[in-house]
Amino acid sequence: MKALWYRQTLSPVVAVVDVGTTKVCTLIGKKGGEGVEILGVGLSSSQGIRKGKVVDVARATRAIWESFALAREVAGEDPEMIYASIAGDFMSSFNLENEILLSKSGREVNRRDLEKVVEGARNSLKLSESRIVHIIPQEYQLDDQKGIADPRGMIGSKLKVKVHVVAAQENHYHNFLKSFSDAGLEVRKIVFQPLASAVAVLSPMEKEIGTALVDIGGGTTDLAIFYGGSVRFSQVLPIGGEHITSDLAIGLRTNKEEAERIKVSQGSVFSRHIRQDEMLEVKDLGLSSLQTVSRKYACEIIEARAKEILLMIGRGIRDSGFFHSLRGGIVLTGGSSLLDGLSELFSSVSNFPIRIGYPESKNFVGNIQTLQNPMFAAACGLLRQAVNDFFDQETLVSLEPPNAGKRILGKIKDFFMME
């Protein structure tokens, strides 16, 4: 009863930190009407992070703290809990099953049975050098009846569950958390980045009928496939928009900042649409003078790497086993999804319907103009999940309520053609 009163009378201020290869984004917010009220936004350039991995704890700590401090200054309030997103090529995921006996004669399934069958799946895992981040029920089977979303109240003798497991290599998980603790921040919950993005950009219907979410970030590309209302497959691909930038820097003999500017303002994945006489002025490596280069040549570099990224995504979708179940098509999100022509190229080689996933503005109130961009999908989804978790009574039971008097601040085509 005490926990229920707490849930009904308080609307905690929460912070979420989305740690990427190119940026760290902190959002602070709370429940606001039917949505989430954005109180503060903080952005900093990522440091000490490569392909999602923390490679320099001190620099990563500084980037996280800068982002958090900016958001807190705007919000004017200390958050009572922190969620953080995690992704990188040190993450792995797989599916497994577990079964328990309820009663030989059969009885009603209760909540404790669901916890027991899922916990049995967890106990069956032998991951000596990995940390489990999520165990997500996909569906249940009660005796011979399959595809059950929630078997509570139903009668049977055997209960089976299929779960999706997401794990992180222990050393990288430790370095990730240490970056927060060294910044004086205590993280309540870690969420796999593509699952957070899905909260922001996928509808319940898309998750039900079969949809692939592709979050193209700076250092990695996250793939998550949903079907029947649950995640069925996830994978982190060690390639992203930063690789395009690096290719451009090398090909144009300039630095990464100038290459990024060219990619965003003049880049396209359709080099054949660029005239031969179109030229660009690009700063040289020393930034001391300008050089003239062919825009068509720059776009050929971009196109080559973009096709490689799409090819890897296609392989991932093939490997998932759900290639023929994607009636909802593919949703592209993340900052690099806005590269000119990328969604059209993807559609032309995959024969799937493609759309760009933006955070839904109807789910937020307050300072939302800055966040209307796919690059903020993970952060927005993470904030919605943090608020929803608190107001979900069953989730609350598993969380220790925060102490109101205690602050958490301290010190390509073959792979896509239909068969």
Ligand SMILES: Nc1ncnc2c1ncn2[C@@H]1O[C@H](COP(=O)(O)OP(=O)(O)OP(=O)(O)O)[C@@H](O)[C@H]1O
Second form
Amino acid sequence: MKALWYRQTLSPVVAVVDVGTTKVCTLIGKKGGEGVEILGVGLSSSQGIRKGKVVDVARATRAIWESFALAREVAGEDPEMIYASIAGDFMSSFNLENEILLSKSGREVNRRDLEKVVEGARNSLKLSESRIVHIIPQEYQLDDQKGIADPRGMIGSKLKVKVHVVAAQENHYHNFLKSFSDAGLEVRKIVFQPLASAVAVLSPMEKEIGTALVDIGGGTTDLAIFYGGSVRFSQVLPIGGEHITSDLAIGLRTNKEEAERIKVSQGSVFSRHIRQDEMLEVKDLGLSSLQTVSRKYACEIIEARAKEILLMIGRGIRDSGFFHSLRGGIVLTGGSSLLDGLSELFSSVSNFPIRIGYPESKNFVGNIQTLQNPMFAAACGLLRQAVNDFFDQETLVSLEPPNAGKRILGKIKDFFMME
Ligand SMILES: Nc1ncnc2c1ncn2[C@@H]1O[C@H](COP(=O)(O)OP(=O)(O)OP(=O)(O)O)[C@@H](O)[C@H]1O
Ligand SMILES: [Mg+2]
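For comparison with the form predicted alone, would you give the structure of this protein in the form predicted together with the ligand?
The next block holds the full complex; its first chain is the one shown before.
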């Protein structure tokens, strides 16, 4: 009741924090017209996070706080709830089924039945030292009728559900949350990163006909396969753009910043298209002098690692069992999807239609030019989901009116004192 009152009164200001391996991005926004109005953006460079995993809580806390504080300053408002995104090779996912008896003679399915059958799936899980992050219904079966998206109001005697479960190892999940709580931030919901990215870049049609979402970030490559409107498979591969940069730094005998600059400005995965005599000026390891190196050689290094990443993605798609069901092809997103030639190379070796997924501007109100980059797919999707969740009747019942920001920001002062 309170939630309904709140929903009618005003829309809450929400903050979302996408914790990546190379950057932490906070967006603050609220519902605006048919979309989401972005009130503030805060970026910080990631620290204490390796391959999506918090390896140094104090440094991760600082990076999260910096990004959050920047966004809050721009927004000029305290958010009333926080969503955060998570991914790393400490996460696993699988599919599961559960069945309940409605009544021998049959009766109408109601909302409580849906909760009960999904809850039963959750209770049947015996995960040791893992935390369930998501348990997402894929489809229902009522007696012999399969593939039902929403069986409410239909009559039957046995209700079955297929769910997709995403779990995280307890210790890493704890470290992740601790990095927020030490910054004085209370996270209301954690979302698996590829699912957040999918909210920003996939269309309902793509989710329906079968599409693989691949978020190639700095430290991880996250995969989520959608079919029949729901997620069917997900996986985190512990490889990303930082590996390309590291290879380049070693191969060109330079530091990572210089290697990153060369990768982004001069890199390509098609080394055979580059002439032998094209040369690059690269700072040496001590950054004291310039050396001349062949651009073709630099691109051969990039190409080798890019091919390894594509091979791993291909293997993931085969393992999913949906290889032959991807009529929507593959949507690449994440910062590394911008690597020159990557999507063309992938399309030539895989025969799938491939496109690069940018956060869709039509879902946002105002100027989101800076966010229209694949590296912001997870943050934009997360914000869209956080705002929509609040207006979704399904989730509404579980939401209490937020406590005017006091609770989630309670310890911020203490964190300031640490500075
Ligand atoms: N134009 C570009 N060409 C090549 N690589 C790029 C380009 N722009 C960004 N990148 C790469 O994208 C990566 C960062 O992407 P992104 O911001 O999506 O990662 P992240 O979210 O911080 O990390 P993760 O999701 O893996 O934890 C970096 O490795 C960077 O070098
Ligand atoms: Mg990312």
